[in-house]
Amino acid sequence: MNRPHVIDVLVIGAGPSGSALAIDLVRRGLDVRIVDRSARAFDGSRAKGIQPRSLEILEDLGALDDVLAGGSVYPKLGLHAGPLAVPWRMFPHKKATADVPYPNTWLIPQFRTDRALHSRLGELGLKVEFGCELTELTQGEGAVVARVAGADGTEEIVARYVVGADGGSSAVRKQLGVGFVGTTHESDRVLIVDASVTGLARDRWHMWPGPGGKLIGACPLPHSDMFQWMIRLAPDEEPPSKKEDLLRRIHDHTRDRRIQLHDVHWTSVFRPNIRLAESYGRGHVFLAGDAAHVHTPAGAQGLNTGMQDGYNLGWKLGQVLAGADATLLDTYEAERQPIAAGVLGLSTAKWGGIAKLDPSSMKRGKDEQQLALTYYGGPLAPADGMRTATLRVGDRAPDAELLRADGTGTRLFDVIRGPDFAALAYGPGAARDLEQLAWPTKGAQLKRLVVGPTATDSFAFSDFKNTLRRAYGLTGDTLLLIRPDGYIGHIATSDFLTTTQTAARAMTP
C-alpha cells in the first residue's frame, strides 16, 4: 500500500494573510499547497489601505513593485456640508527617510493586492488551488489530514502543519472548536459598492455625513474610473441592489444629481464584527488573519494585521520543520494575539467616533501605520534584556543607508532581504565576536554584517551618514540579531558572544 505524500504546510485561504504566509514558506524551500474555497480570485475593493509596515513586508516578499504600481497615496477627504466641500487631510503625507522608506499609507483595492501576491507565488512555482473547500480536519501523530472538496471530488491532503487563513467564518477555526469572542452588530450595516462613476471629482475621498450617524463615502480607486462607495444603512433598511435604486439612494443623501453610476462591479453588505479567537492554534493547526481576528474597517487595520500574522508564523514554522524546538510555535500566539487585541480597540474606537462625526476619528497617524508595534516583553524579547538609546528587543528593525567597501551605496533592508536572520556588528569588539558566533547549518541561515564609521578591510559597510547609528541608538560597540521577520531578536552592548548565542538557541535548530 502506498503511503500518502506528506507536505510540510497546507495553507487554507488565499487572501493577503494566507498568500503572504505561503510566499514566505515557499522561499524557505518548503513543500506547500494553498487552497481557497472561492471559484476564483477575489474581485472587490474591500480592504484598500496598505500600511507602511506592510509595505516593508511586501518588499521583503518580492511583491511590492506590483502593489505600488496598482495604487497611490490617499487623496484628501472632501467633507460635504450642503453645497460646500471642506478639504481635510486624513493622512499626513511624509517624505521617505533613511529609517522609514515607505512612510505613507498606500491606497489600493484588495483585488490588486491579492493578484500581486498570487503573481509572486507563481514566480516561486506555486499556484493557488481555487474551488477547494475544507470539509474535515483530523489531527494525528505529527500530521494533519484535511479533506478538501473540489470540482474533481474530495481529496485527502496530509500535512505536517495546517494554517487556516480562511476569513471570519473560518472553517478551520470551527473544525478546531476555537471560540471567537466578541460582538456582531447586526443593525449597524454598511453597503459597499465598487462602481464606475462620472460627475464626481477624483482628487478627494468624498464624505457626506448626516444626522444620527448616517454617512455616505466615495473613495476613488486608483488607475480606474471606479469609486468604492460606503453607504451606512438604517437598521431596518433593505440594501438597494439595482443600479437605479443605488443611484436614487445616493442622490437622496448627497443632493448631488450630477453623480452618475455606470457599471457596478461588486457589492457587499458589511456588518462590523469585533471578534478575537480564544486561541491561535491547537496542535499542528494555526489560525491567521480574519480567521483569528476581525475588525471594523476604520483605520485600515485588518488586512495589515493579517499579513503580519503570516510573516510572524512563516519563519517559525520553517525553523521547527528544520529541527528547532516546537515550543517556538507557542510564541506565535503569545506575540500576535496581544497585537490583534490592541488593533481591535483602536479600530473600534475610530469606528464609533466616525458615527458621532468626531473629526479626530478621521485622522490617521503612527498608531495605524504599525511601525511602532513591538514584541517587547514577550517570550522572545525579555524585558530584562539589554537595549540601545532608541531600541529594545522585540522592536522593528529600522532601515538605514550604508556604503559598501567598494564605495557603492545600499540600504540595510536590501542587504538583509530574504528568509534568513541577520547579525549586525557595530564596532571592532562586536565584529570580533560575530566572527566566532556559531550558527546551525539547518533552517534559516545567518547574514553577518560588520559596520563601522568607515568601510575598511575590517568593516564591510560604513555608516557614512550616521543613519544607522541614529536610528539604532548606537553609542558604542553593539551586536544586534535581527529576526527573519524584521524585528530585533537580541541586543548585546557587552558580553556579545555568550548572550547572542543564548538568544539564538531559542529560535534555531
Ligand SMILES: Cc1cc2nc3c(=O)[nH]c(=O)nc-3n(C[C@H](O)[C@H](O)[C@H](O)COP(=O)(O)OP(=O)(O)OC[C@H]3O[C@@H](n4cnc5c(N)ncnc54)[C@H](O)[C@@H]3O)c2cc1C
Given for the second form:
Amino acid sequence: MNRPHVIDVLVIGAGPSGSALAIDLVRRGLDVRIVDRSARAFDGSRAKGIQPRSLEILEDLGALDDVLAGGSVYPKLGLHAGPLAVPWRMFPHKKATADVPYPNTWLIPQFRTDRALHSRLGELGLKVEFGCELTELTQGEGAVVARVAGADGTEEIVARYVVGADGGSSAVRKQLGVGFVGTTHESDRVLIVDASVTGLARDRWHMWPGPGGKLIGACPLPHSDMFQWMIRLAPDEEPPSKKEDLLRRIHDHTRDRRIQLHDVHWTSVFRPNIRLAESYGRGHVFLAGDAAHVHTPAGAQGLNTGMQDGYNLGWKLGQVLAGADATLLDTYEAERQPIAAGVLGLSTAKWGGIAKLDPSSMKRGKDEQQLALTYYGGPLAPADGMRTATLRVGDRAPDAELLRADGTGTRLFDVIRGPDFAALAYGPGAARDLEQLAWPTKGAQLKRLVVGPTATDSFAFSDFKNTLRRAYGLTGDTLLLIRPDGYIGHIATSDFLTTTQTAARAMTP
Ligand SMILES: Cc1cc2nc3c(=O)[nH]c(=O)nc-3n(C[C@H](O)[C@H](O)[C@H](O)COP(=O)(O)OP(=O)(O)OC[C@H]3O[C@@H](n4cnc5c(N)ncnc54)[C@H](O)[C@@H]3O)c2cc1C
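Okay, that's the form predicted on its own, but what's the structure of the form predicted in complex with this ligand?
Every component of the complex follows; first up is the chain already shown.
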C-alpha cells in the first residue's frame, strides 16, 4: 500500500489569520495547504482598521502595497446632534518617523485585506482551496489526519501540524475539546450593512447617537461609493432585511432624508462575544485568530491580533520542523494568550463606552496601535536579561535609517525583511564577536549587520542620523538578536558571543 504524502502544515481557514500564517510558512519553503469551507473569499467589510504594527508585518510578508492601495487614513468622526455634525478626531494623524514608518491606523474593508493576502499567497505559488471543509481531526504519532469535505468527496490530509484559523465557531477548537471561556451578549445585536450610498458626506465617519445607546454609525469605505453601516438593534427588534426597510430604519433614526441607499452588497448581524480559548493547541494542532479569541469590534483589534498570532507561530513551526526543540512551540501560547486577554479587556471597555459616547472610548491611541506589545518576561524574553536605554528583550525591534558603505540610503526594515533572524552589531567589539557567532545551516538563517557611526571597511552600514542609536537606546557596543517576527530575541551589552549563542539555542535547530 502507498504511504500517504505527509505535508508540513495544513491551515484550516483562509481569513486574515490563516492567510498571513500560510504566507509566512510558504516563504520558509515548507509544504503547506490552506483550505476554506466557503465557496469564495469573504466579501464583507467587517474588520476595517489595520493597526500600525500589522502594517509593518504586511510589509514583511509582501502584501503591504495592495493594502495601502486599497485603503486610506480614517476620516474624522461626525457626531450628529440635531442638524449639526460635530467633528471629532478619533485617531491622531501622525507623521512617519525613522523608527515608526506607518504611524496611523489604516482604513480598508476586510474583503480587500483578505484578497491582498490571497494574492500574495498566489505569488508564492499557493492557492487557497475554497469549498473544502474540515470535518474531523485525529492525532497520531507526530502527525495529524484531517478529513476535509469538498465537491469531489472527502479527502484525508496528513500533516505534521494543523493550525485552526477557522474563526469564532472553530471546528478545530471543538475537535480538540478546548473550552472557549467567556460570555455572549445575546440581546446586544448589531446589524452591519455594506451599501452604496448617496446624500452623505464621505469625509466623516458618521455617528448618530440614540436612546439607550442604540446608535447608528456609517463609515465611508475608501475607493468606493459604499459605507459600512453599524445599526445597534433593540433587544426585541427584527433586523430589517429589505432595502426599503433598511432605509426607513436609517431615516427614522437619523432624521436625514437626503440619505439614499442603492446596492446593498453585504449584511450580517453580530452579537458581541467575549471569549478566550483555554489553550492555544494540543499536540500537533494549534489555534489562531478568532478561533482562539473573540471580542467586540471596538478598537479594531481582532483581525490584527489574529494576523499577529500567525506571524508569531509561523517561524516557530518552521524552526521545529527544521529540528529545533519542540518546546519552542509552547512559547506560542505563552506569548500570545496574554496579549489576547489584554485585547479582550481593552475592547470590552471601549464597547461599553461607545454606546454612551464617552470621549475616552472614542479616542484611539497607543494601546490600539499594537506597537508597544511586548513578549518581555515571557519564556523567550527573561526579565533579568540585559537591556538598552530604551529596549528590553521581547520588545518590538524599531525601524531606523541607515547608509550603506556605497553611500546609498536604506531602512533597517528593508535590510532585515524576510523569514530569517538578524543580528545587529553596533560598535567594533560587538562586530568582532558577531563574526564568530555560529549559526545552524538548517531552519531560519542569520543576517549579520554591522553598524557604526560611519560606514567604513569595518562597518557595512552607518547610523548617519543616529536614528538607530536613539530608537535602540544604544550607549556603547551592543549585539542585538532580532527574531524573524521582528521582536528582540536577545540584547548583549557585554559577553556578546556567549550570551547570544545561549539565547539563540532555544530558538534554533
Ligand atoms: C462589525 C465588525 C467589525 C470589526 N472590525 C474590526 C477591525 O476594524 N479591526 C480588526 O482587527 N478586527 C475587526 N473585527 C474582527 C475581525 O473581523 C475578526 O477578528 C477577523 O476576521 C478574524 O480573522 P480570522 O482569520 O481569525 O477568522 P475569520 O475571518 O472568521 O476567517 C475564518 C475562515 O475559516 C473558514 N472556516 C470556518 N470553519 C471552517 C471549516 N470547518 N473548514 C474550513 N474552513 C472553515 C471560514 O469560511 C473563514 O473564511 C470586526 C468584526 C466585526 C464583526
